[in-house]
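Just the one chain here, the form predicted on its own, laid out as structure tokens.
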Amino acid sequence: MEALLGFLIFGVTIGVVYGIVALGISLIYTGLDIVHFAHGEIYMFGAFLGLVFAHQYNVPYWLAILCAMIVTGLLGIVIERVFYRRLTRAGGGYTVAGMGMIICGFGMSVVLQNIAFLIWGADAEPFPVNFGMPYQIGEIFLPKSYVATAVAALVLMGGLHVFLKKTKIGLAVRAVAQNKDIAFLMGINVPLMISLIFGVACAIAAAAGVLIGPMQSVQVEMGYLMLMKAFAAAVVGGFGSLPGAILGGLLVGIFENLGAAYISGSHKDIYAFLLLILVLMFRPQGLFGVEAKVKA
């Protein structure tokens, strides 16, 4: 039982990180109606920026997370305004050229990965953070980094919920996600809200990258696999559903770790996609999804 509880704890910890990245993917999807395939590289950039702030500028770890979120969020806004916006047209609203955006996302993924390679190199970089002695629960030693990751994820999710539900800007963001043309007619600055959605989603991905840093090394190629896991989490929870993204991340993390523990650790990365296939077989819209709209 102790071993099972340990695997569940680690599954929940890595699952909340998957869920945070999936939350950003779902947020962009609700705003732009496309899947941002460069989101894994945004996550990677955030991890490296957190490492730079924490170890080159001696910024405390929690402040390094905030700094990485701010810089990566601004980077996301610049990417959206300079590159992606050129593939859209304004005219009674904000219509997205879906296929062009998807192709541009793949291109942006390659560009960001190569920029990171030129800046930080190909070697994996450790992200040591001293959290102190682990908690002991019976025979189980619970690293404080796991607890810190779970708490930070709850704070991020709670903050995003308050922002979307309790603020006027959040109301405008939800209106844009619901119907861009009507939001435009109601006087909402739709392009500005799209940039805000993109920036917030990128900031969330950066936070996930910094949170995973102490548990794994930071490297240029870390974004691709995270994108795939987060995409699986978003689909399992219901693509476009923000609560579903979090639940999907938790399920993927738990399913992945239990599979690695009791089936085969050498095939750990396939269990997320096995869960994805099972969910699609029995509930194609995902656990929290609704009947899908036609998307570009």
Contents of the next structure:
Amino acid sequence: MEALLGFLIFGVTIGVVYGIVALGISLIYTGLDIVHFAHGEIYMFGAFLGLVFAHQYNVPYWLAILCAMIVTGLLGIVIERVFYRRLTRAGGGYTVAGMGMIICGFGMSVVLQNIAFLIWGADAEPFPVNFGMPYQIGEIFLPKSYVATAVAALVLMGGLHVFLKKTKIGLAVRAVAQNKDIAFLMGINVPLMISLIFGVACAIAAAAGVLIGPMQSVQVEMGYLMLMKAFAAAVVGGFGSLPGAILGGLLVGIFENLGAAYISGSHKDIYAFLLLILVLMFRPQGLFGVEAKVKA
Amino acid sequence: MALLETRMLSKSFGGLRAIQQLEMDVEEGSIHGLIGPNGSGKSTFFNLVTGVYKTDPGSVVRFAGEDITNFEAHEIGRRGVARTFQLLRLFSEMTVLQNLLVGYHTHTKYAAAAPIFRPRSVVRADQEASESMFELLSIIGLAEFADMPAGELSGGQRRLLSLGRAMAMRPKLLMLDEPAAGLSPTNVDVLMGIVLDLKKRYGLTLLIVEHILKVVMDTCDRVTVLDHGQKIGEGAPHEVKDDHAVVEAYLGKEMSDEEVRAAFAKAAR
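Now that you have shown the form predicted on its own, what about the form predicted together with its partner chain?
Shown next: the complete complex, the earlier chain at its head.
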């Protein structure tokens, strides 16, 4: 029973991290109509930057998260402005240019991975953070890092929700997501909003990277598996749905840890994709997804 | 004084010259009609003025005395040019009120993070926003639907909302793209009544593209007729109606039977 609870707690913690990466992928998808395949590498960059801030500049952990978010967000905006913009100008995800955009994303992922390799090398870097003794509830130990991760993820989701639903810029972002041409004519600076969407999505991926760093370690190739899991989470929840991304992340996290607990721990990564296949077979639009996104 | 002026306005798509050296003045406070057969360049003209298309070299578009040629669409929108669409194209997943606020908020000035902390200035600005939006909603008769998703409105209500959304930008020039298409004659009268009411209240200048000639003849002060991207006639409605070139463009000999039938069907609707 304790072991099961332990797996569940870890599943939820890793699940919210999947969820916030998926949130970024979904945000970019709704805003730009593209699937961003370099998002795993953005997450990896965020993790490394967090490590640099925490250990080389000795800033407190929570501040390192914030710094990594800002720097990675700016990096994302630069990438979008310099590389992706030319392609998105020519049309979104449903056009030939959208296909080029996907390939450009793959290329960007290779480029970013190699840049990280040149800067930080191929070794896995430990990211020790002293959270103190775990909470103890009866027989269950609840590491403080898990709690910190869950709280940070909740703050991010809440912040994003308030930003999108309560602010006028959030309203503008939603208008851009629904129809860029009309938003443009309504006096909204669409290119600026797209940069903003991209920056925010990259910043929250960076937060995920810094949050997961202390639990695993930071490594150049960490982005690939995260992208796959976050992608699965986004599809399970319904592509383009922000609450769906979070729920999908939780489901993927719990599902793979229950699989590890009851079936076999050595095939842990299979379960996420098993869930993905099941969802695609029986509810292809995802749990929160719309049937198909039709553009006017 | 002319609010909107175009000089040598041209636009080609490959070999097709959609607009050719068009010179047009829309007087401030007037209701200006733009008519012409299908493919005569009316929509292209709208898209050039609102910044959706870039003009060919040598073209000049001036709005309120300022040269706005090839400005980005959002910059033109902020200067006070708003338009509606024949296919409405509302933000159907947003509520009626939010559809209006998208346009309105381009004018409110406060820092991006301010709404989260809500200082008094923001509370006041938001209050003003919803008050002036409710005023607009009650003029177009949608006040009771403010919180309903736009996608759930009826066809006629959506058309009113598209008008309201354009008005929320507080434009000086309102461009209406076939506002009456597909409406029953009674509803056309209701809609045009609202449009005229808005014009009087907010001191608008109107530019209307319309196939229903009755609407154009009844409401416009001045009419410009386009054919193949060129101006073939301009003047008061009754002058244009008797203009030989205009009649020929609509019902001329060179039209195929099918086009004539379509033109008759449109005029008779």
